[in-house]
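Next up: just one chain, as structure tokens, the form predicted alone.
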Amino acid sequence: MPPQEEYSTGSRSFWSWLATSKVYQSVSASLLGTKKRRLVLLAAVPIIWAIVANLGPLFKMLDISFYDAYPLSKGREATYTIAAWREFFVTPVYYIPFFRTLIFSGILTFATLVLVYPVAYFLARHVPKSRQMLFLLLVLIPFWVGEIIRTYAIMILLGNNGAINIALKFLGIIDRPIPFMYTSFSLGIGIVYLVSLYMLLPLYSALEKIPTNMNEAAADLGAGPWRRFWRITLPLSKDGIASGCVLVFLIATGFYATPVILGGPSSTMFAESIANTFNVAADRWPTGAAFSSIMLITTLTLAAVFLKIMGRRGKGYL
């Protein structure tokens, strides 16, 4: 018997023996005997992952925010206090980076939507189905490298000796370099570039699902391109808009490395203020945890309100 056939026969014999084994049948019946048990087993892994990797650290951060000091020295017990939370509300110096982060992230989210929507629309509605994955792959290539490398790429582009200033000098538009770097402009360009993928994929997914016959029927009834877009395409892509905007907003509020590299004194983000509290001394860790919790609660609340508004408006469209 050829080796491959012998291996195949052996494999079938093993699986046949296993399937008829009483131990296997007993375990299988206890775990998968009912629909409810199968559902529990299927959901167990993602639920455990979400608790251990996602919710666990967040609850620990929230717990630390009420400590009087952290890490605790040997033999010292934790004393709970709201001093770290109170520090944010009684120290106005933290208000500027906090609200700047929220407003700046909101503006950049809208800018990313305006810039990326045409790209997603072109990919979903005008590129043939057989070539859409190829075009998506080309768009995703820059995102194969890390955040820091892409941030430094923006520095090379916007620096005094960067590509933009060199091109403007070559065209005779400027005589001296334009100081793009270390401003809100350079920070905005960097964040929009870094988060554009998180806007593109939800928009593409939503636009690709819109039936083409709806636009064709509207055109037959005399609706022009803009009317078809405002009355059909835009309302039906609202789920992608909502998902993309929430993702971009939440990610933008948490950026730390990019504001440090591209930003300046006038564009300090709240993540930098949080990092500074961790870098000062060990007893400031509860303050950093409290500030992180405040930002997290605020951004999640704003995201929930935005999703609620988008849901109500979506009903009114159709």
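Residue numbers count along the first chain shown, from 1. Rigid core here is just the name for the largest C-alpha set that superposes within 1.5 Å across the two forms. This one's a predicted model, so the numbers in the text were calculated from it and none came from an experiment. What changes on going to the form predicted in complex with its partner chain:
Each of the two rigid parts keeps its shape between the two forms, while the smaller one turns against the larger by 12°, per C-alpha superposition.
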The other form holds:
Amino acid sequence: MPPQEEYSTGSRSFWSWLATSKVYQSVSASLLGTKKRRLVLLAAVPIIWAIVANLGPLFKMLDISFYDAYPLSKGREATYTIAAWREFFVTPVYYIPFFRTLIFSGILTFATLVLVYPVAYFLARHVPKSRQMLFLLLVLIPFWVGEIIRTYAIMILLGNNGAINIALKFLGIIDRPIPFMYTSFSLGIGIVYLVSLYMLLPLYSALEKIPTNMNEAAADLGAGPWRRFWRITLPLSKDGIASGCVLVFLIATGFYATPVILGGPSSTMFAESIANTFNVAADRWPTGAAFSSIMLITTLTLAAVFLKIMGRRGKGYL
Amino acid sequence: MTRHTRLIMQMVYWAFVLYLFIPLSLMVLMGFKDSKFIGFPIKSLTLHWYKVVIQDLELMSVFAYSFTIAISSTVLAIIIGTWAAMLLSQAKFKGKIIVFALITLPAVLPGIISAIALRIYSQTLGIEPGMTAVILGHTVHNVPFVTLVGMARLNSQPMSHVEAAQDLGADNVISFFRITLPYLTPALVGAGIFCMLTSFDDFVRSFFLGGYEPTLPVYIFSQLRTGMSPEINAISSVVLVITAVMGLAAERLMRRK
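Moving from the form predicted alone to the form predicted in complex with its partner chain:
Expanding to the full complex; the earlier chain stays at the top.
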């Protein structure tokens, strides 16, 4: 065989050499010999990862939340206490931001749904299939940019010398700039700006799947456009609404930097309360762990209840 | 729907597009403004702030640091995520839905909770805040995404190819590397680009898991606390352009049939 040809088939010969090599065959037989062994080999890494990297941190957080102090000074053993959990329920400075975060995120989730539903509907039902990707990409691109940069962009929009105030002044509607920044309003605008994609995609994929002939059939039977929407489109897009709302809610409750940058003293979010327990003296870690646990349990429970109400089942948890 | 409602929806769509693009466009515009003061009116334009950014050595090292973290966490996420996708789409076993839920769990955890839990966990494991902790944090966050993209691609794979390879004497490992992996590659490259973007853009994990050396978003955040500056606009605009180009490339790769 001329050397050139041998070179060009180099990778192929590596695999056939491997497959025929005695050492590899015996290794292969011992590792992949039976169906059970193959499953173990395939399952070991992902399952260990899921337990160590995904569950481990949550359980450790729950554990630390019952410590009396952490990190521990040398030679000191931790004693278990519910002090950190108790602190949450007796301190308004903590539970007020907590309930504010839940209510605020709930309102923003609903606002996002109302804003994004027509957008998703338009994309899925009115844009011709060949151009859907283009129209979708147009709204996707801004979401690839990170949280901090987009939050900063909102700052420029809403500042006292920002675009909106200047435009309003120019039109003669106001004399003095409206202080949008550092309020619940600026924070709301910012969070909707950050999360609307997570509403758009589930809604779009749910709406896109609805066969058009259902609407046609209803129209033939005399249902008007609104009736068709309420009786056919909306119920059939329920799965998209459920996933979108849950995703947006969970993500909205978890923002830390955006409330710090866009929010003000009257819109302190619970994420800030949690973070503050890590900024000051180190022995407040159990408090932060307890707060995070409370928030995790609450948000996941609310999400599960919501999915249950929306009648999602048997399709994975999202 | 009537023509009327259709028109309204079209207007809502374009209003939404404006809502998404106006803040970013203003940010880019301010990066060219010939004054240290962010806001209107704009008197003249300059490239000065871009020169300042390029000559800023500290900023360049922040860029390099973020990039190293993005690459490392992406490689790890691709390996683990592909492995999980193979398990979830090819094997049959009891409790699959539970394994799926566990593997994709980080995708639905609120950011702050994920960051705090990982901060505590890395402390108990003896990993000091710093590059290793951030890389692991980003990997945890990215694995679900790779798994989901990988599963979607594997669902469309013709099994006959794998069966043919195995009839010809390839074992599972060889048929994975020779048949399945090449089939998965475009989707994985696309997912990898998105993982890099997510890692590069991530704030909350980098902030809590990072040591003294900041990643780019953490750096911008600390600059923002001392006030806005046209330099931040220039950096952000560069990141915006890189992100858009990479995202479009990834999108193409992931949707290729």
